[in-house]
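What follows is a single chain, given as structure tokens, in the form predicted on its own.
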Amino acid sequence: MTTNATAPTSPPGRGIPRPKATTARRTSVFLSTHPRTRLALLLSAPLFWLALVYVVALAALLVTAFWSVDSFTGQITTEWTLDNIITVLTGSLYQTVTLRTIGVALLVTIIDVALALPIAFYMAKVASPRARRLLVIAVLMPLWASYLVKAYAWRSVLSQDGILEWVLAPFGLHTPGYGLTATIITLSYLWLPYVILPIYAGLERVPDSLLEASADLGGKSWPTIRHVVLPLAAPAIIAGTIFSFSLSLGDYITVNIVGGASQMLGNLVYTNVGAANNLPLAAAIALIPIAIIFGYLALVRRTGALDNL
């Protein structure tokens, strides 16, 4: 005689042990149901670092501009004064250097946009996928080299015994040598990749169907570019100008290497921080490019260019 033995069954819900209500579990449950709190905690560390490095440093710079240097001891006097601001705003030297710096930055930006537009358009709309990848690598490759190496390379090219003089001499021309022209050429080369990439990204988002529709309606190449491509790519172009203009506005190393006796705002800041040992005046001078950049960003903000950065 056989008997069928059946194992006792546990009541429902008692087979799987309930996890312990630990602090980590309660925190996990809370964060899973509060996405905003989770996002705030995730961004707290980088935002704290950004505030510490950028905002606090900028505030310290602003405060330092209202201090002065004791002419006898050379020590910074933490007494509030507007002397540095008045000196920077009314001094003919600072006005001349400010206009020169803005002019150089504008010329560099115009040159880079003029060079970047056809390159970016070819990459986005004409080149094959394989050629496009190779061109992107070619654009990024100069960024792998050191800034100083590239600047000194241009110093060698632009020198009186450089390769540019060797190329131009048979035609009766000569190298520009060191000066503002050399500064503009070198800065245009240095910042060109930063202008090409956002314009390329903007042109890549322009639908090919719009170009085909313009061609079907009899539109020629230049009217199509002027009336279809440029309006859609304008935010990306402005985004590229932000890079070239702001980087040129604050640069001083290139001017020291290829600029000869020319000075820009960055050089004045560097001189007053180092040789002159006048940090408050240097801070006051540094406020000029900062104010210009903030004004430029305020103007371009409405165009949507900041979304392309």
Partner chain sequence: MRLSRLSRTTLGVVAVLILVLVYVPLFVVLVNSFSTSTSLSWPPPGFTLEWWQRAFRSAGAMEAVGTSVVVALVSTAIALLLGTLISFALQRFDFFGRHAINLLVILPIALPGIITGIALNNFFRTIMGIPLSIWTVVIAHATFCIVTVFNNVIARLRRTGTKLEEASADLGAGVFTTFRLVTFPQLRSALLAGGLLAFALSFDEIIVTTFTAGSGVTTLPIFILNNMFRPSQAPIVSVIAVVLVIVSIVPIYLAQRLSGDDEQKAP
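Numbering follows the first chain given and starts at 1. Quick caveat, the model's predicted, so the values are computed rather than measured. Rigid core: the largest C-alpha set superposing within 1.5 Å between the two forms. Compared with the form predicted together with the partner chain:
- The two forms, fitted on the rigid core, differ between the two forms by 2 Å or more at the CA of residue 29.
- Comparing the forms between the two forms on their rigid core, the Cα displacement of residue 40 reaches 2 Å or more.
Please show me the structure of the same protein in the form predicted together with the partner chain, now that we have looked at it in the form predicted on its own.
Below you will find a single chain and nothing else.
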């Protein structure tokens, strides 16, 4: 990049007049010749925000997990102890709930990917541009209906005198009622748009010419999808799974609304912060999803999925 500030003055009446040396101009010249300063200026505000608000808060939470609550006063004692961590790692309640939560999150993710792939593929590669636009709107709209209302709608759909029972009863079938199945259905429903959108964006970027080339070389639909489309769309699919997996991992509100009595990790954290007023134990429980997510992010980092969120 060159700047005009030091260029010789043009003859009068021709060319660009020499810019006036205002403060803005001088700053501009300085910035364009000092890329490191530019970078520092760009980064300072967002880093200050993220480091101050988020990193400090998260670090403090991790530290709290190693403290304890005085059972008499209810105050946090700032003495280092591994008690909470040991309780969480060895307690059978925590093990059961952890396995249940991971199971639910995995199932929700599998269901969502299975539902998202055909519709995203249809949107990206089959539908006409007009139909595509309408489909994107149709997929986006439920995203704006409140999360709570959608969970509540499923409570209504799944209830004993709800629409599902009304539809199924003539066939001798019944609604699953409230419980783990209802939780899985509702969570899959809630996160579906978050999975469809990145997969759709990823499939849209797969060039049609590659698909044509595959067809020219004799590749039928299924082998083309398996060997061309899926490998190219993999980062987008993984990006989608980060949403469904992580959102399911921490949810406790849907579990309260349709889950019956079965708890998930989010519920345990919530009761320990609220009713039990035991932040150290809650923080120790929170370490489980944090560890799982970090493990997952580390696993998928190389696929480029993090650039597709």
